[in-house]
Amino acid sequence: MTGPSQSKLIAISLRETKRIALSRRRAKDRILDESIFVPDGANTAITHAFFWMFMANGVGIALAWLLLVPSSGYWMGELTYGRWIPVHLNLHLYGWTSLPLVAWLLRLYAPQDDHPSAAARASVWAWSMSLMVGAIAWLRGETSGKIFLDWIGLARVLYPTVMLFLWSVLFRQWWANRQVPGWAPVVQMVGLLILASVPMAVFWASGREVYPAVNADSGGPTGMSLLGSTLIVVLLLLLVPQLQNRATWGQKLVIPRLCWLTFLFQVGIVMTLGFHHATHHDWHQWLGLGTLASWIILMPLYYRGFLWPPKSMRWQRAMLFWFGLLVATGWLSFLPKVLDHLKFTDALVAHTHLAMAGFVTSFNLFLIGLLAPSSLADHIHRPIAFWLWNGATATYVIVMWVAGAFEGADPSFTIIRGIARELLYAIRFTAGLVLFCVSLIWWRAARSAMIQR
């Protein structure tokens, strides 16, 4: 065979190999992009999640306007800034943050026969009803006084009861699937046993006689309580790929094993040092919290070992970015001189929004994108909404960090109106308005997808 003919044959062979590889990759992407069965209960939970996101953001806009134009508060009577704050925070935590996880659970425990579950839908509606009762109580000034644990009176009883109702729905669905071969029923039963403790824990922790360990020098949480609460998030991030997707590790299990060993090591730190009163000046508090920095590297490596729908990668990258930034800035903010300068300032607002609007929202949209019908998933993955949301969030966080730095140097910065304050708060309001509009678009898309179903 001549040289040119041989080269031509090799070139044809390479093109054919590339064509086959491309065809296989596209076939895999089509399989991953196919909509999986989503139970009615999970669909309902997703729709309600976007509703509460929209409502909480609406309250946030009102609060930002009150800070920008304090005189407008005269028209609100007894519904003051202090009464709206728990509504804003709790609707985000127990509505937008929690309901996508409820949808995920209803999907994991879905009956094998795919029949609609009226009980599952009822549990979601009951969840939203309890939030409405709670919101009315908070607007009336009925609160335990503890941030994110404001349940009191009827609301304190109703919300854990609704959680127990949801648990009973999950148990009933597990019971129907208990004969499925393999370890899945056993793992799900362990999950149910863990979840059974949550309603009583919420009821107990909401009591006025119970209070977590306090940092005596800042009035905020200790390093170990921050580490412990963050490890719950880390555990969730580790479990979602295991339960939702297929791993591609093969025999190369170094990264997942390292992740779980690191997690257990950090749990050991929390158990050893304990949840007791301590300050950020204790070296073991900020050093123990600093071990979370390992996840900035480990978590992206861990997620790389699983198959994901191509469309979901945008929100996955955002989730990992905000998570890494949250861990890094959280630790830096806890260092002695830094925390002494920033405590009780707008820097705390910046960090909270970095967590909620940045990490939590990206995580929820990534998770919903895996669960939702294709019509809703397409709206979630649209680039314009993605960049508007993350751009507005970044703007909000930066502006509040700057305001916190000014406030730390001069506590009267947010009280005495000045050009710098007005400019920063106007940018804050504008960024919040963008977030509100995007959440409205997503809620309408969720409603439309629900109606079409």
Second form
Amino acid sequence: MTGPSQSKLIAISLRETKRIALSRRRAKDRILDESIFVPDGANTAITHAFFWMFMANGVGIALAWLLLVPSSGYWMGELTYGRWIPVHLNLHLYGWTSLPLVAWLLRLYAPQDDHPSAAARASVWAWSMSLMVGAIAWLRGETSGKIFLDWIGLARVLYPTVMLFLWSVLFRQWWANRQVPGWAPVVQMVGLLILASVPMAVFWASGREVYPAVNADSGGPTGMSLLGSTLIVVLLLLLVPQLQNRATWGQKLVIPRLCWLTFLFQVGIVMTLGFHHATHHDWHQWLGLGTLASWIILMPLYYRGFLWPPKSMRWQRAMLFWFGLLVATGWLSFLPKVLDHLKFTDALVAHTHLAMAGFVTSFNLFLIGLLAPSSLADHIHRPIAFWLWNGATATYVIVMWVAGAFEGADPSFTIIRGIARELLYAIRFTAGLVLFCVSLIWWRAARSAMIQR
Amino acid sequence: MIPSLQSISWRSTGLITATYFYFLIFAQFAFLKAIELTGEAASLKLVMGTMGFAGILGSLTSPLFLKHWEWKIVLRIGFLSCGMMAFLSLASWTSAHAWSMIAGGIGFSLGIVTVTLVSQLRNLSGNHHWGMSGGLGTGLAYFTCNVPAVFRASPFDQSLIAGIVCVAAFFGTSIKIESSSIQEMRQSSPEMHAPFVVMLLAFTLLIWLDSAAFFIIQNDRELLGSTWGSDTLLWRNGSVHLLVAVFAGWWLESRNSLSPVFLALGILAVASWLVNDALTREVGGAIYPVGVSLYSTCLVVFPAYWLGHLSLHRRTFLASLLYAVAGWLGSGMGIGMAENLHRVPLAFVMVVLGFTGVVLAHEWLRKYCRELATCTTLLALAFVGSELQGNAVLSSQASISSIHNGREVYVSEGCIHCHSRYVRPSEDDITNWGPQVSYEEALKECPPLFGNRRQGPDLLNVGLRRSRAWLKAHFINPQLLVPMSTMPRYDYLFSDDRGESLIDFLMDPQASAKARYETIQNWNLTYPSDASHEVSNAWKLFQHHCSACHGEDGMGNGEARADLARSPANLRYGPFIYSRDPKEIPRILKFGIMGTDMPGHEYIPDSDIIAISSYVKSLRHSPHSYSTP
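What would the structure be for the form predicted in complex with its partner chain, given that what you showed me was the form predicted alone?
Every component of the complex follows; first up is the chain already shown.
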């Protein structure tokens, strides 16, 4: 290489470095100047979400205690373990998991005039009311018998009705904003059209006559069902930076393009292999599910391309870590021999908690950190609560995996309580107690942030 | 801040004590007992009705008396009249009319005394601590009534004491009051946040509940015994009354808050619900005095001080309304309810609690009225929708069998959260839980109950592994048959037909017994390389898995034997004595005996089966010489 061309190259390189640095600084300034507007309804939804997380965790530790000391449940009469489980599961799914997404929707469709929307607030209260009605029904022994779709009777009609009401609130806000220039109203309308199908889908799926494809060798879901449901999560993860309008820096378009192409490819796999009954011994199933492993690398790269408030990075990293672990262990657990060993054991409990306490919670807290007023966001980003939560979750998951491994080899490990089982379950209870206490702290912080407003 | 003794108006305290004492020990108790003792029990209703009617009349006419006469004169006449009625009742009247006339006199005099006293209490108290006077006066009255010597005295003695107390009160009213203190007190009258009508309704419900609960306690000998049956209980009740009343007085004055009224309402609602049931009666009886003392203090203090900012005429009128409606009418309603229904209906308790909740949370309700309106509307819409949907489902259903009901119980109790109903096509699963049923068959059920956790065994082929009797005993007390089981007790399912239906569902054959039999016959025991530990542990394993039925020494005399259809085998002298097949005992231990109460132990490791088997054989070989470690 000649001298002048080398100096030219160095000059170009320096110029490029300066450009990137400038773009990064501008983007950072934009973040710092960005005043977070939190609509009233979204704020209410966040507070309610924390409340339900606290309640669900409370029920959770009570259940963990019942497995340690079954006799302590005698005084509860008909409110036995089996009736509390749907309360625990559904409060987590429809309360803690769903309400931050409701908050996000209310933020995305927020009226431009910053006018507090009583209807949005009311829709969140109605959501909580439907959960309460559901919880009462489950405790009364009224359930469809389908895990995570226990809605039946009044609750089965009420929950979709509340969803429709929320949809009407979003529609009203979209209508008020429809004249806003740009593509936003069109994108929002497409979103509304998709959301309109959700209430009916929930009502239909809760029906006893409807049941998804079955893995005949395990009695559980097929690989394609798992791939399909995980792709919804992937879609959500891909949409968050886009819909939050996060600034990009120094990112070549190749990563986002690769991500969307991978996503479409996997949707294609699901469509091709279909939702028919198939076993995990069928190589199509476990190989198809295995394509999810690509996200362990792609998703962090994708998120790296956007600029985020520095404080939110802690929960973002946790979210990406738990997501990667969930995908990896989920696939490993589905493999022939492994699933045969772990099915129906505590390993499933470990997987569920890895998903809910690990991934979903960190995703929600990351999202809430972006949506919530600074007083609450500061609280969420505090390192003590962060490490307590993630440490307790990791402990919980490991303990349950160990218990599951023992149980897979010897069913009597769980059915007849021995010292090893008791010890593991005691650690699990302690970890649950930590999760419960942290959720109480968060709920209190959300409440006081709400009151301050 | 705790007030000093000098700051309490002892005159007001004494007059309140006298009035309450007269009402509690005489009007409500000794007088009625005296009628019963003279053989006129049949006329009790008439007498009580007359007293109630006269009480209303006395309360309502008090403002008229106070308009024309000085309040001291009215109060003196009232006390004198009360005393006279007490002395008159000492004669053993044999006519129902005579008793009714006295009852009328009691009611009328009490009506006048109570309304006059509470409407003039601020004049009597001067600048003293009004709340403490009210609380202490009420508490002392309840305490004195519960002193064993007074409580157990004859109706004659009780009436006599009540008469004397009234005479003392008559003289207690003749003390001068400084007029300046009245002005000062008027300025410091606390503000009433709730409308008078709400308070009137609250007090009516309180007295309604109190009277109903009191009537139920009085008419249940067992409950009466556990509430007022011993001197200790009487001292306890008296002390609780005194402490709670003083606390209520302090609370009302220091916080200027009427919250004790609604707290009392909540406590009495719960107490009157608890006294309905034999199991919870004692708890209800124990918390009942707390609610009574709380509201009794409020009943004195509220009209005296919360209505203090009103003119004398208006204050007297409202006080008369309060005592006529809440006091006398509420009391009559409560007694009537308890007498006719013999219980306080849950609906009534819920109404009271609902009313309390609304009053206490009215600020919150006002703030969130839109949210509440939305929730109510959506709930109503959903209710209509679910009713329509429910009717459609019901009309499409054919006859419902016991198995179907049992399946509903299985779903309802959340059995799927601990048990699977799916045998996987693996050797282990088929050996342990019975023949496989194809997923196509399973999917015909709505919904299929595959489950996703096995805290306990798979429940697909229970009928091939357990007997009805064993299942029932296990549902009622799981830890009796499986000592370290985490299974909850489901004894409540057998209070109706749910339990039997659930067993019908579980026993319903899903696969053929022949297939299960073949599996059992083809089963090969896996002998571990070193079984010494397990064998040494055999006695413990036997106690754990077998002793509940076969007894600790294998004689077939276990605790659970009474629950089984046939007595468990005597393992020392029983049928195994002649068993020659070395695999037979391990096989029975593992799979049980189909068609009998002998259950399998499918989930325990083969090493444990070998150990228990050795132990059982040892019982057989040396039935008399085997000794436990």
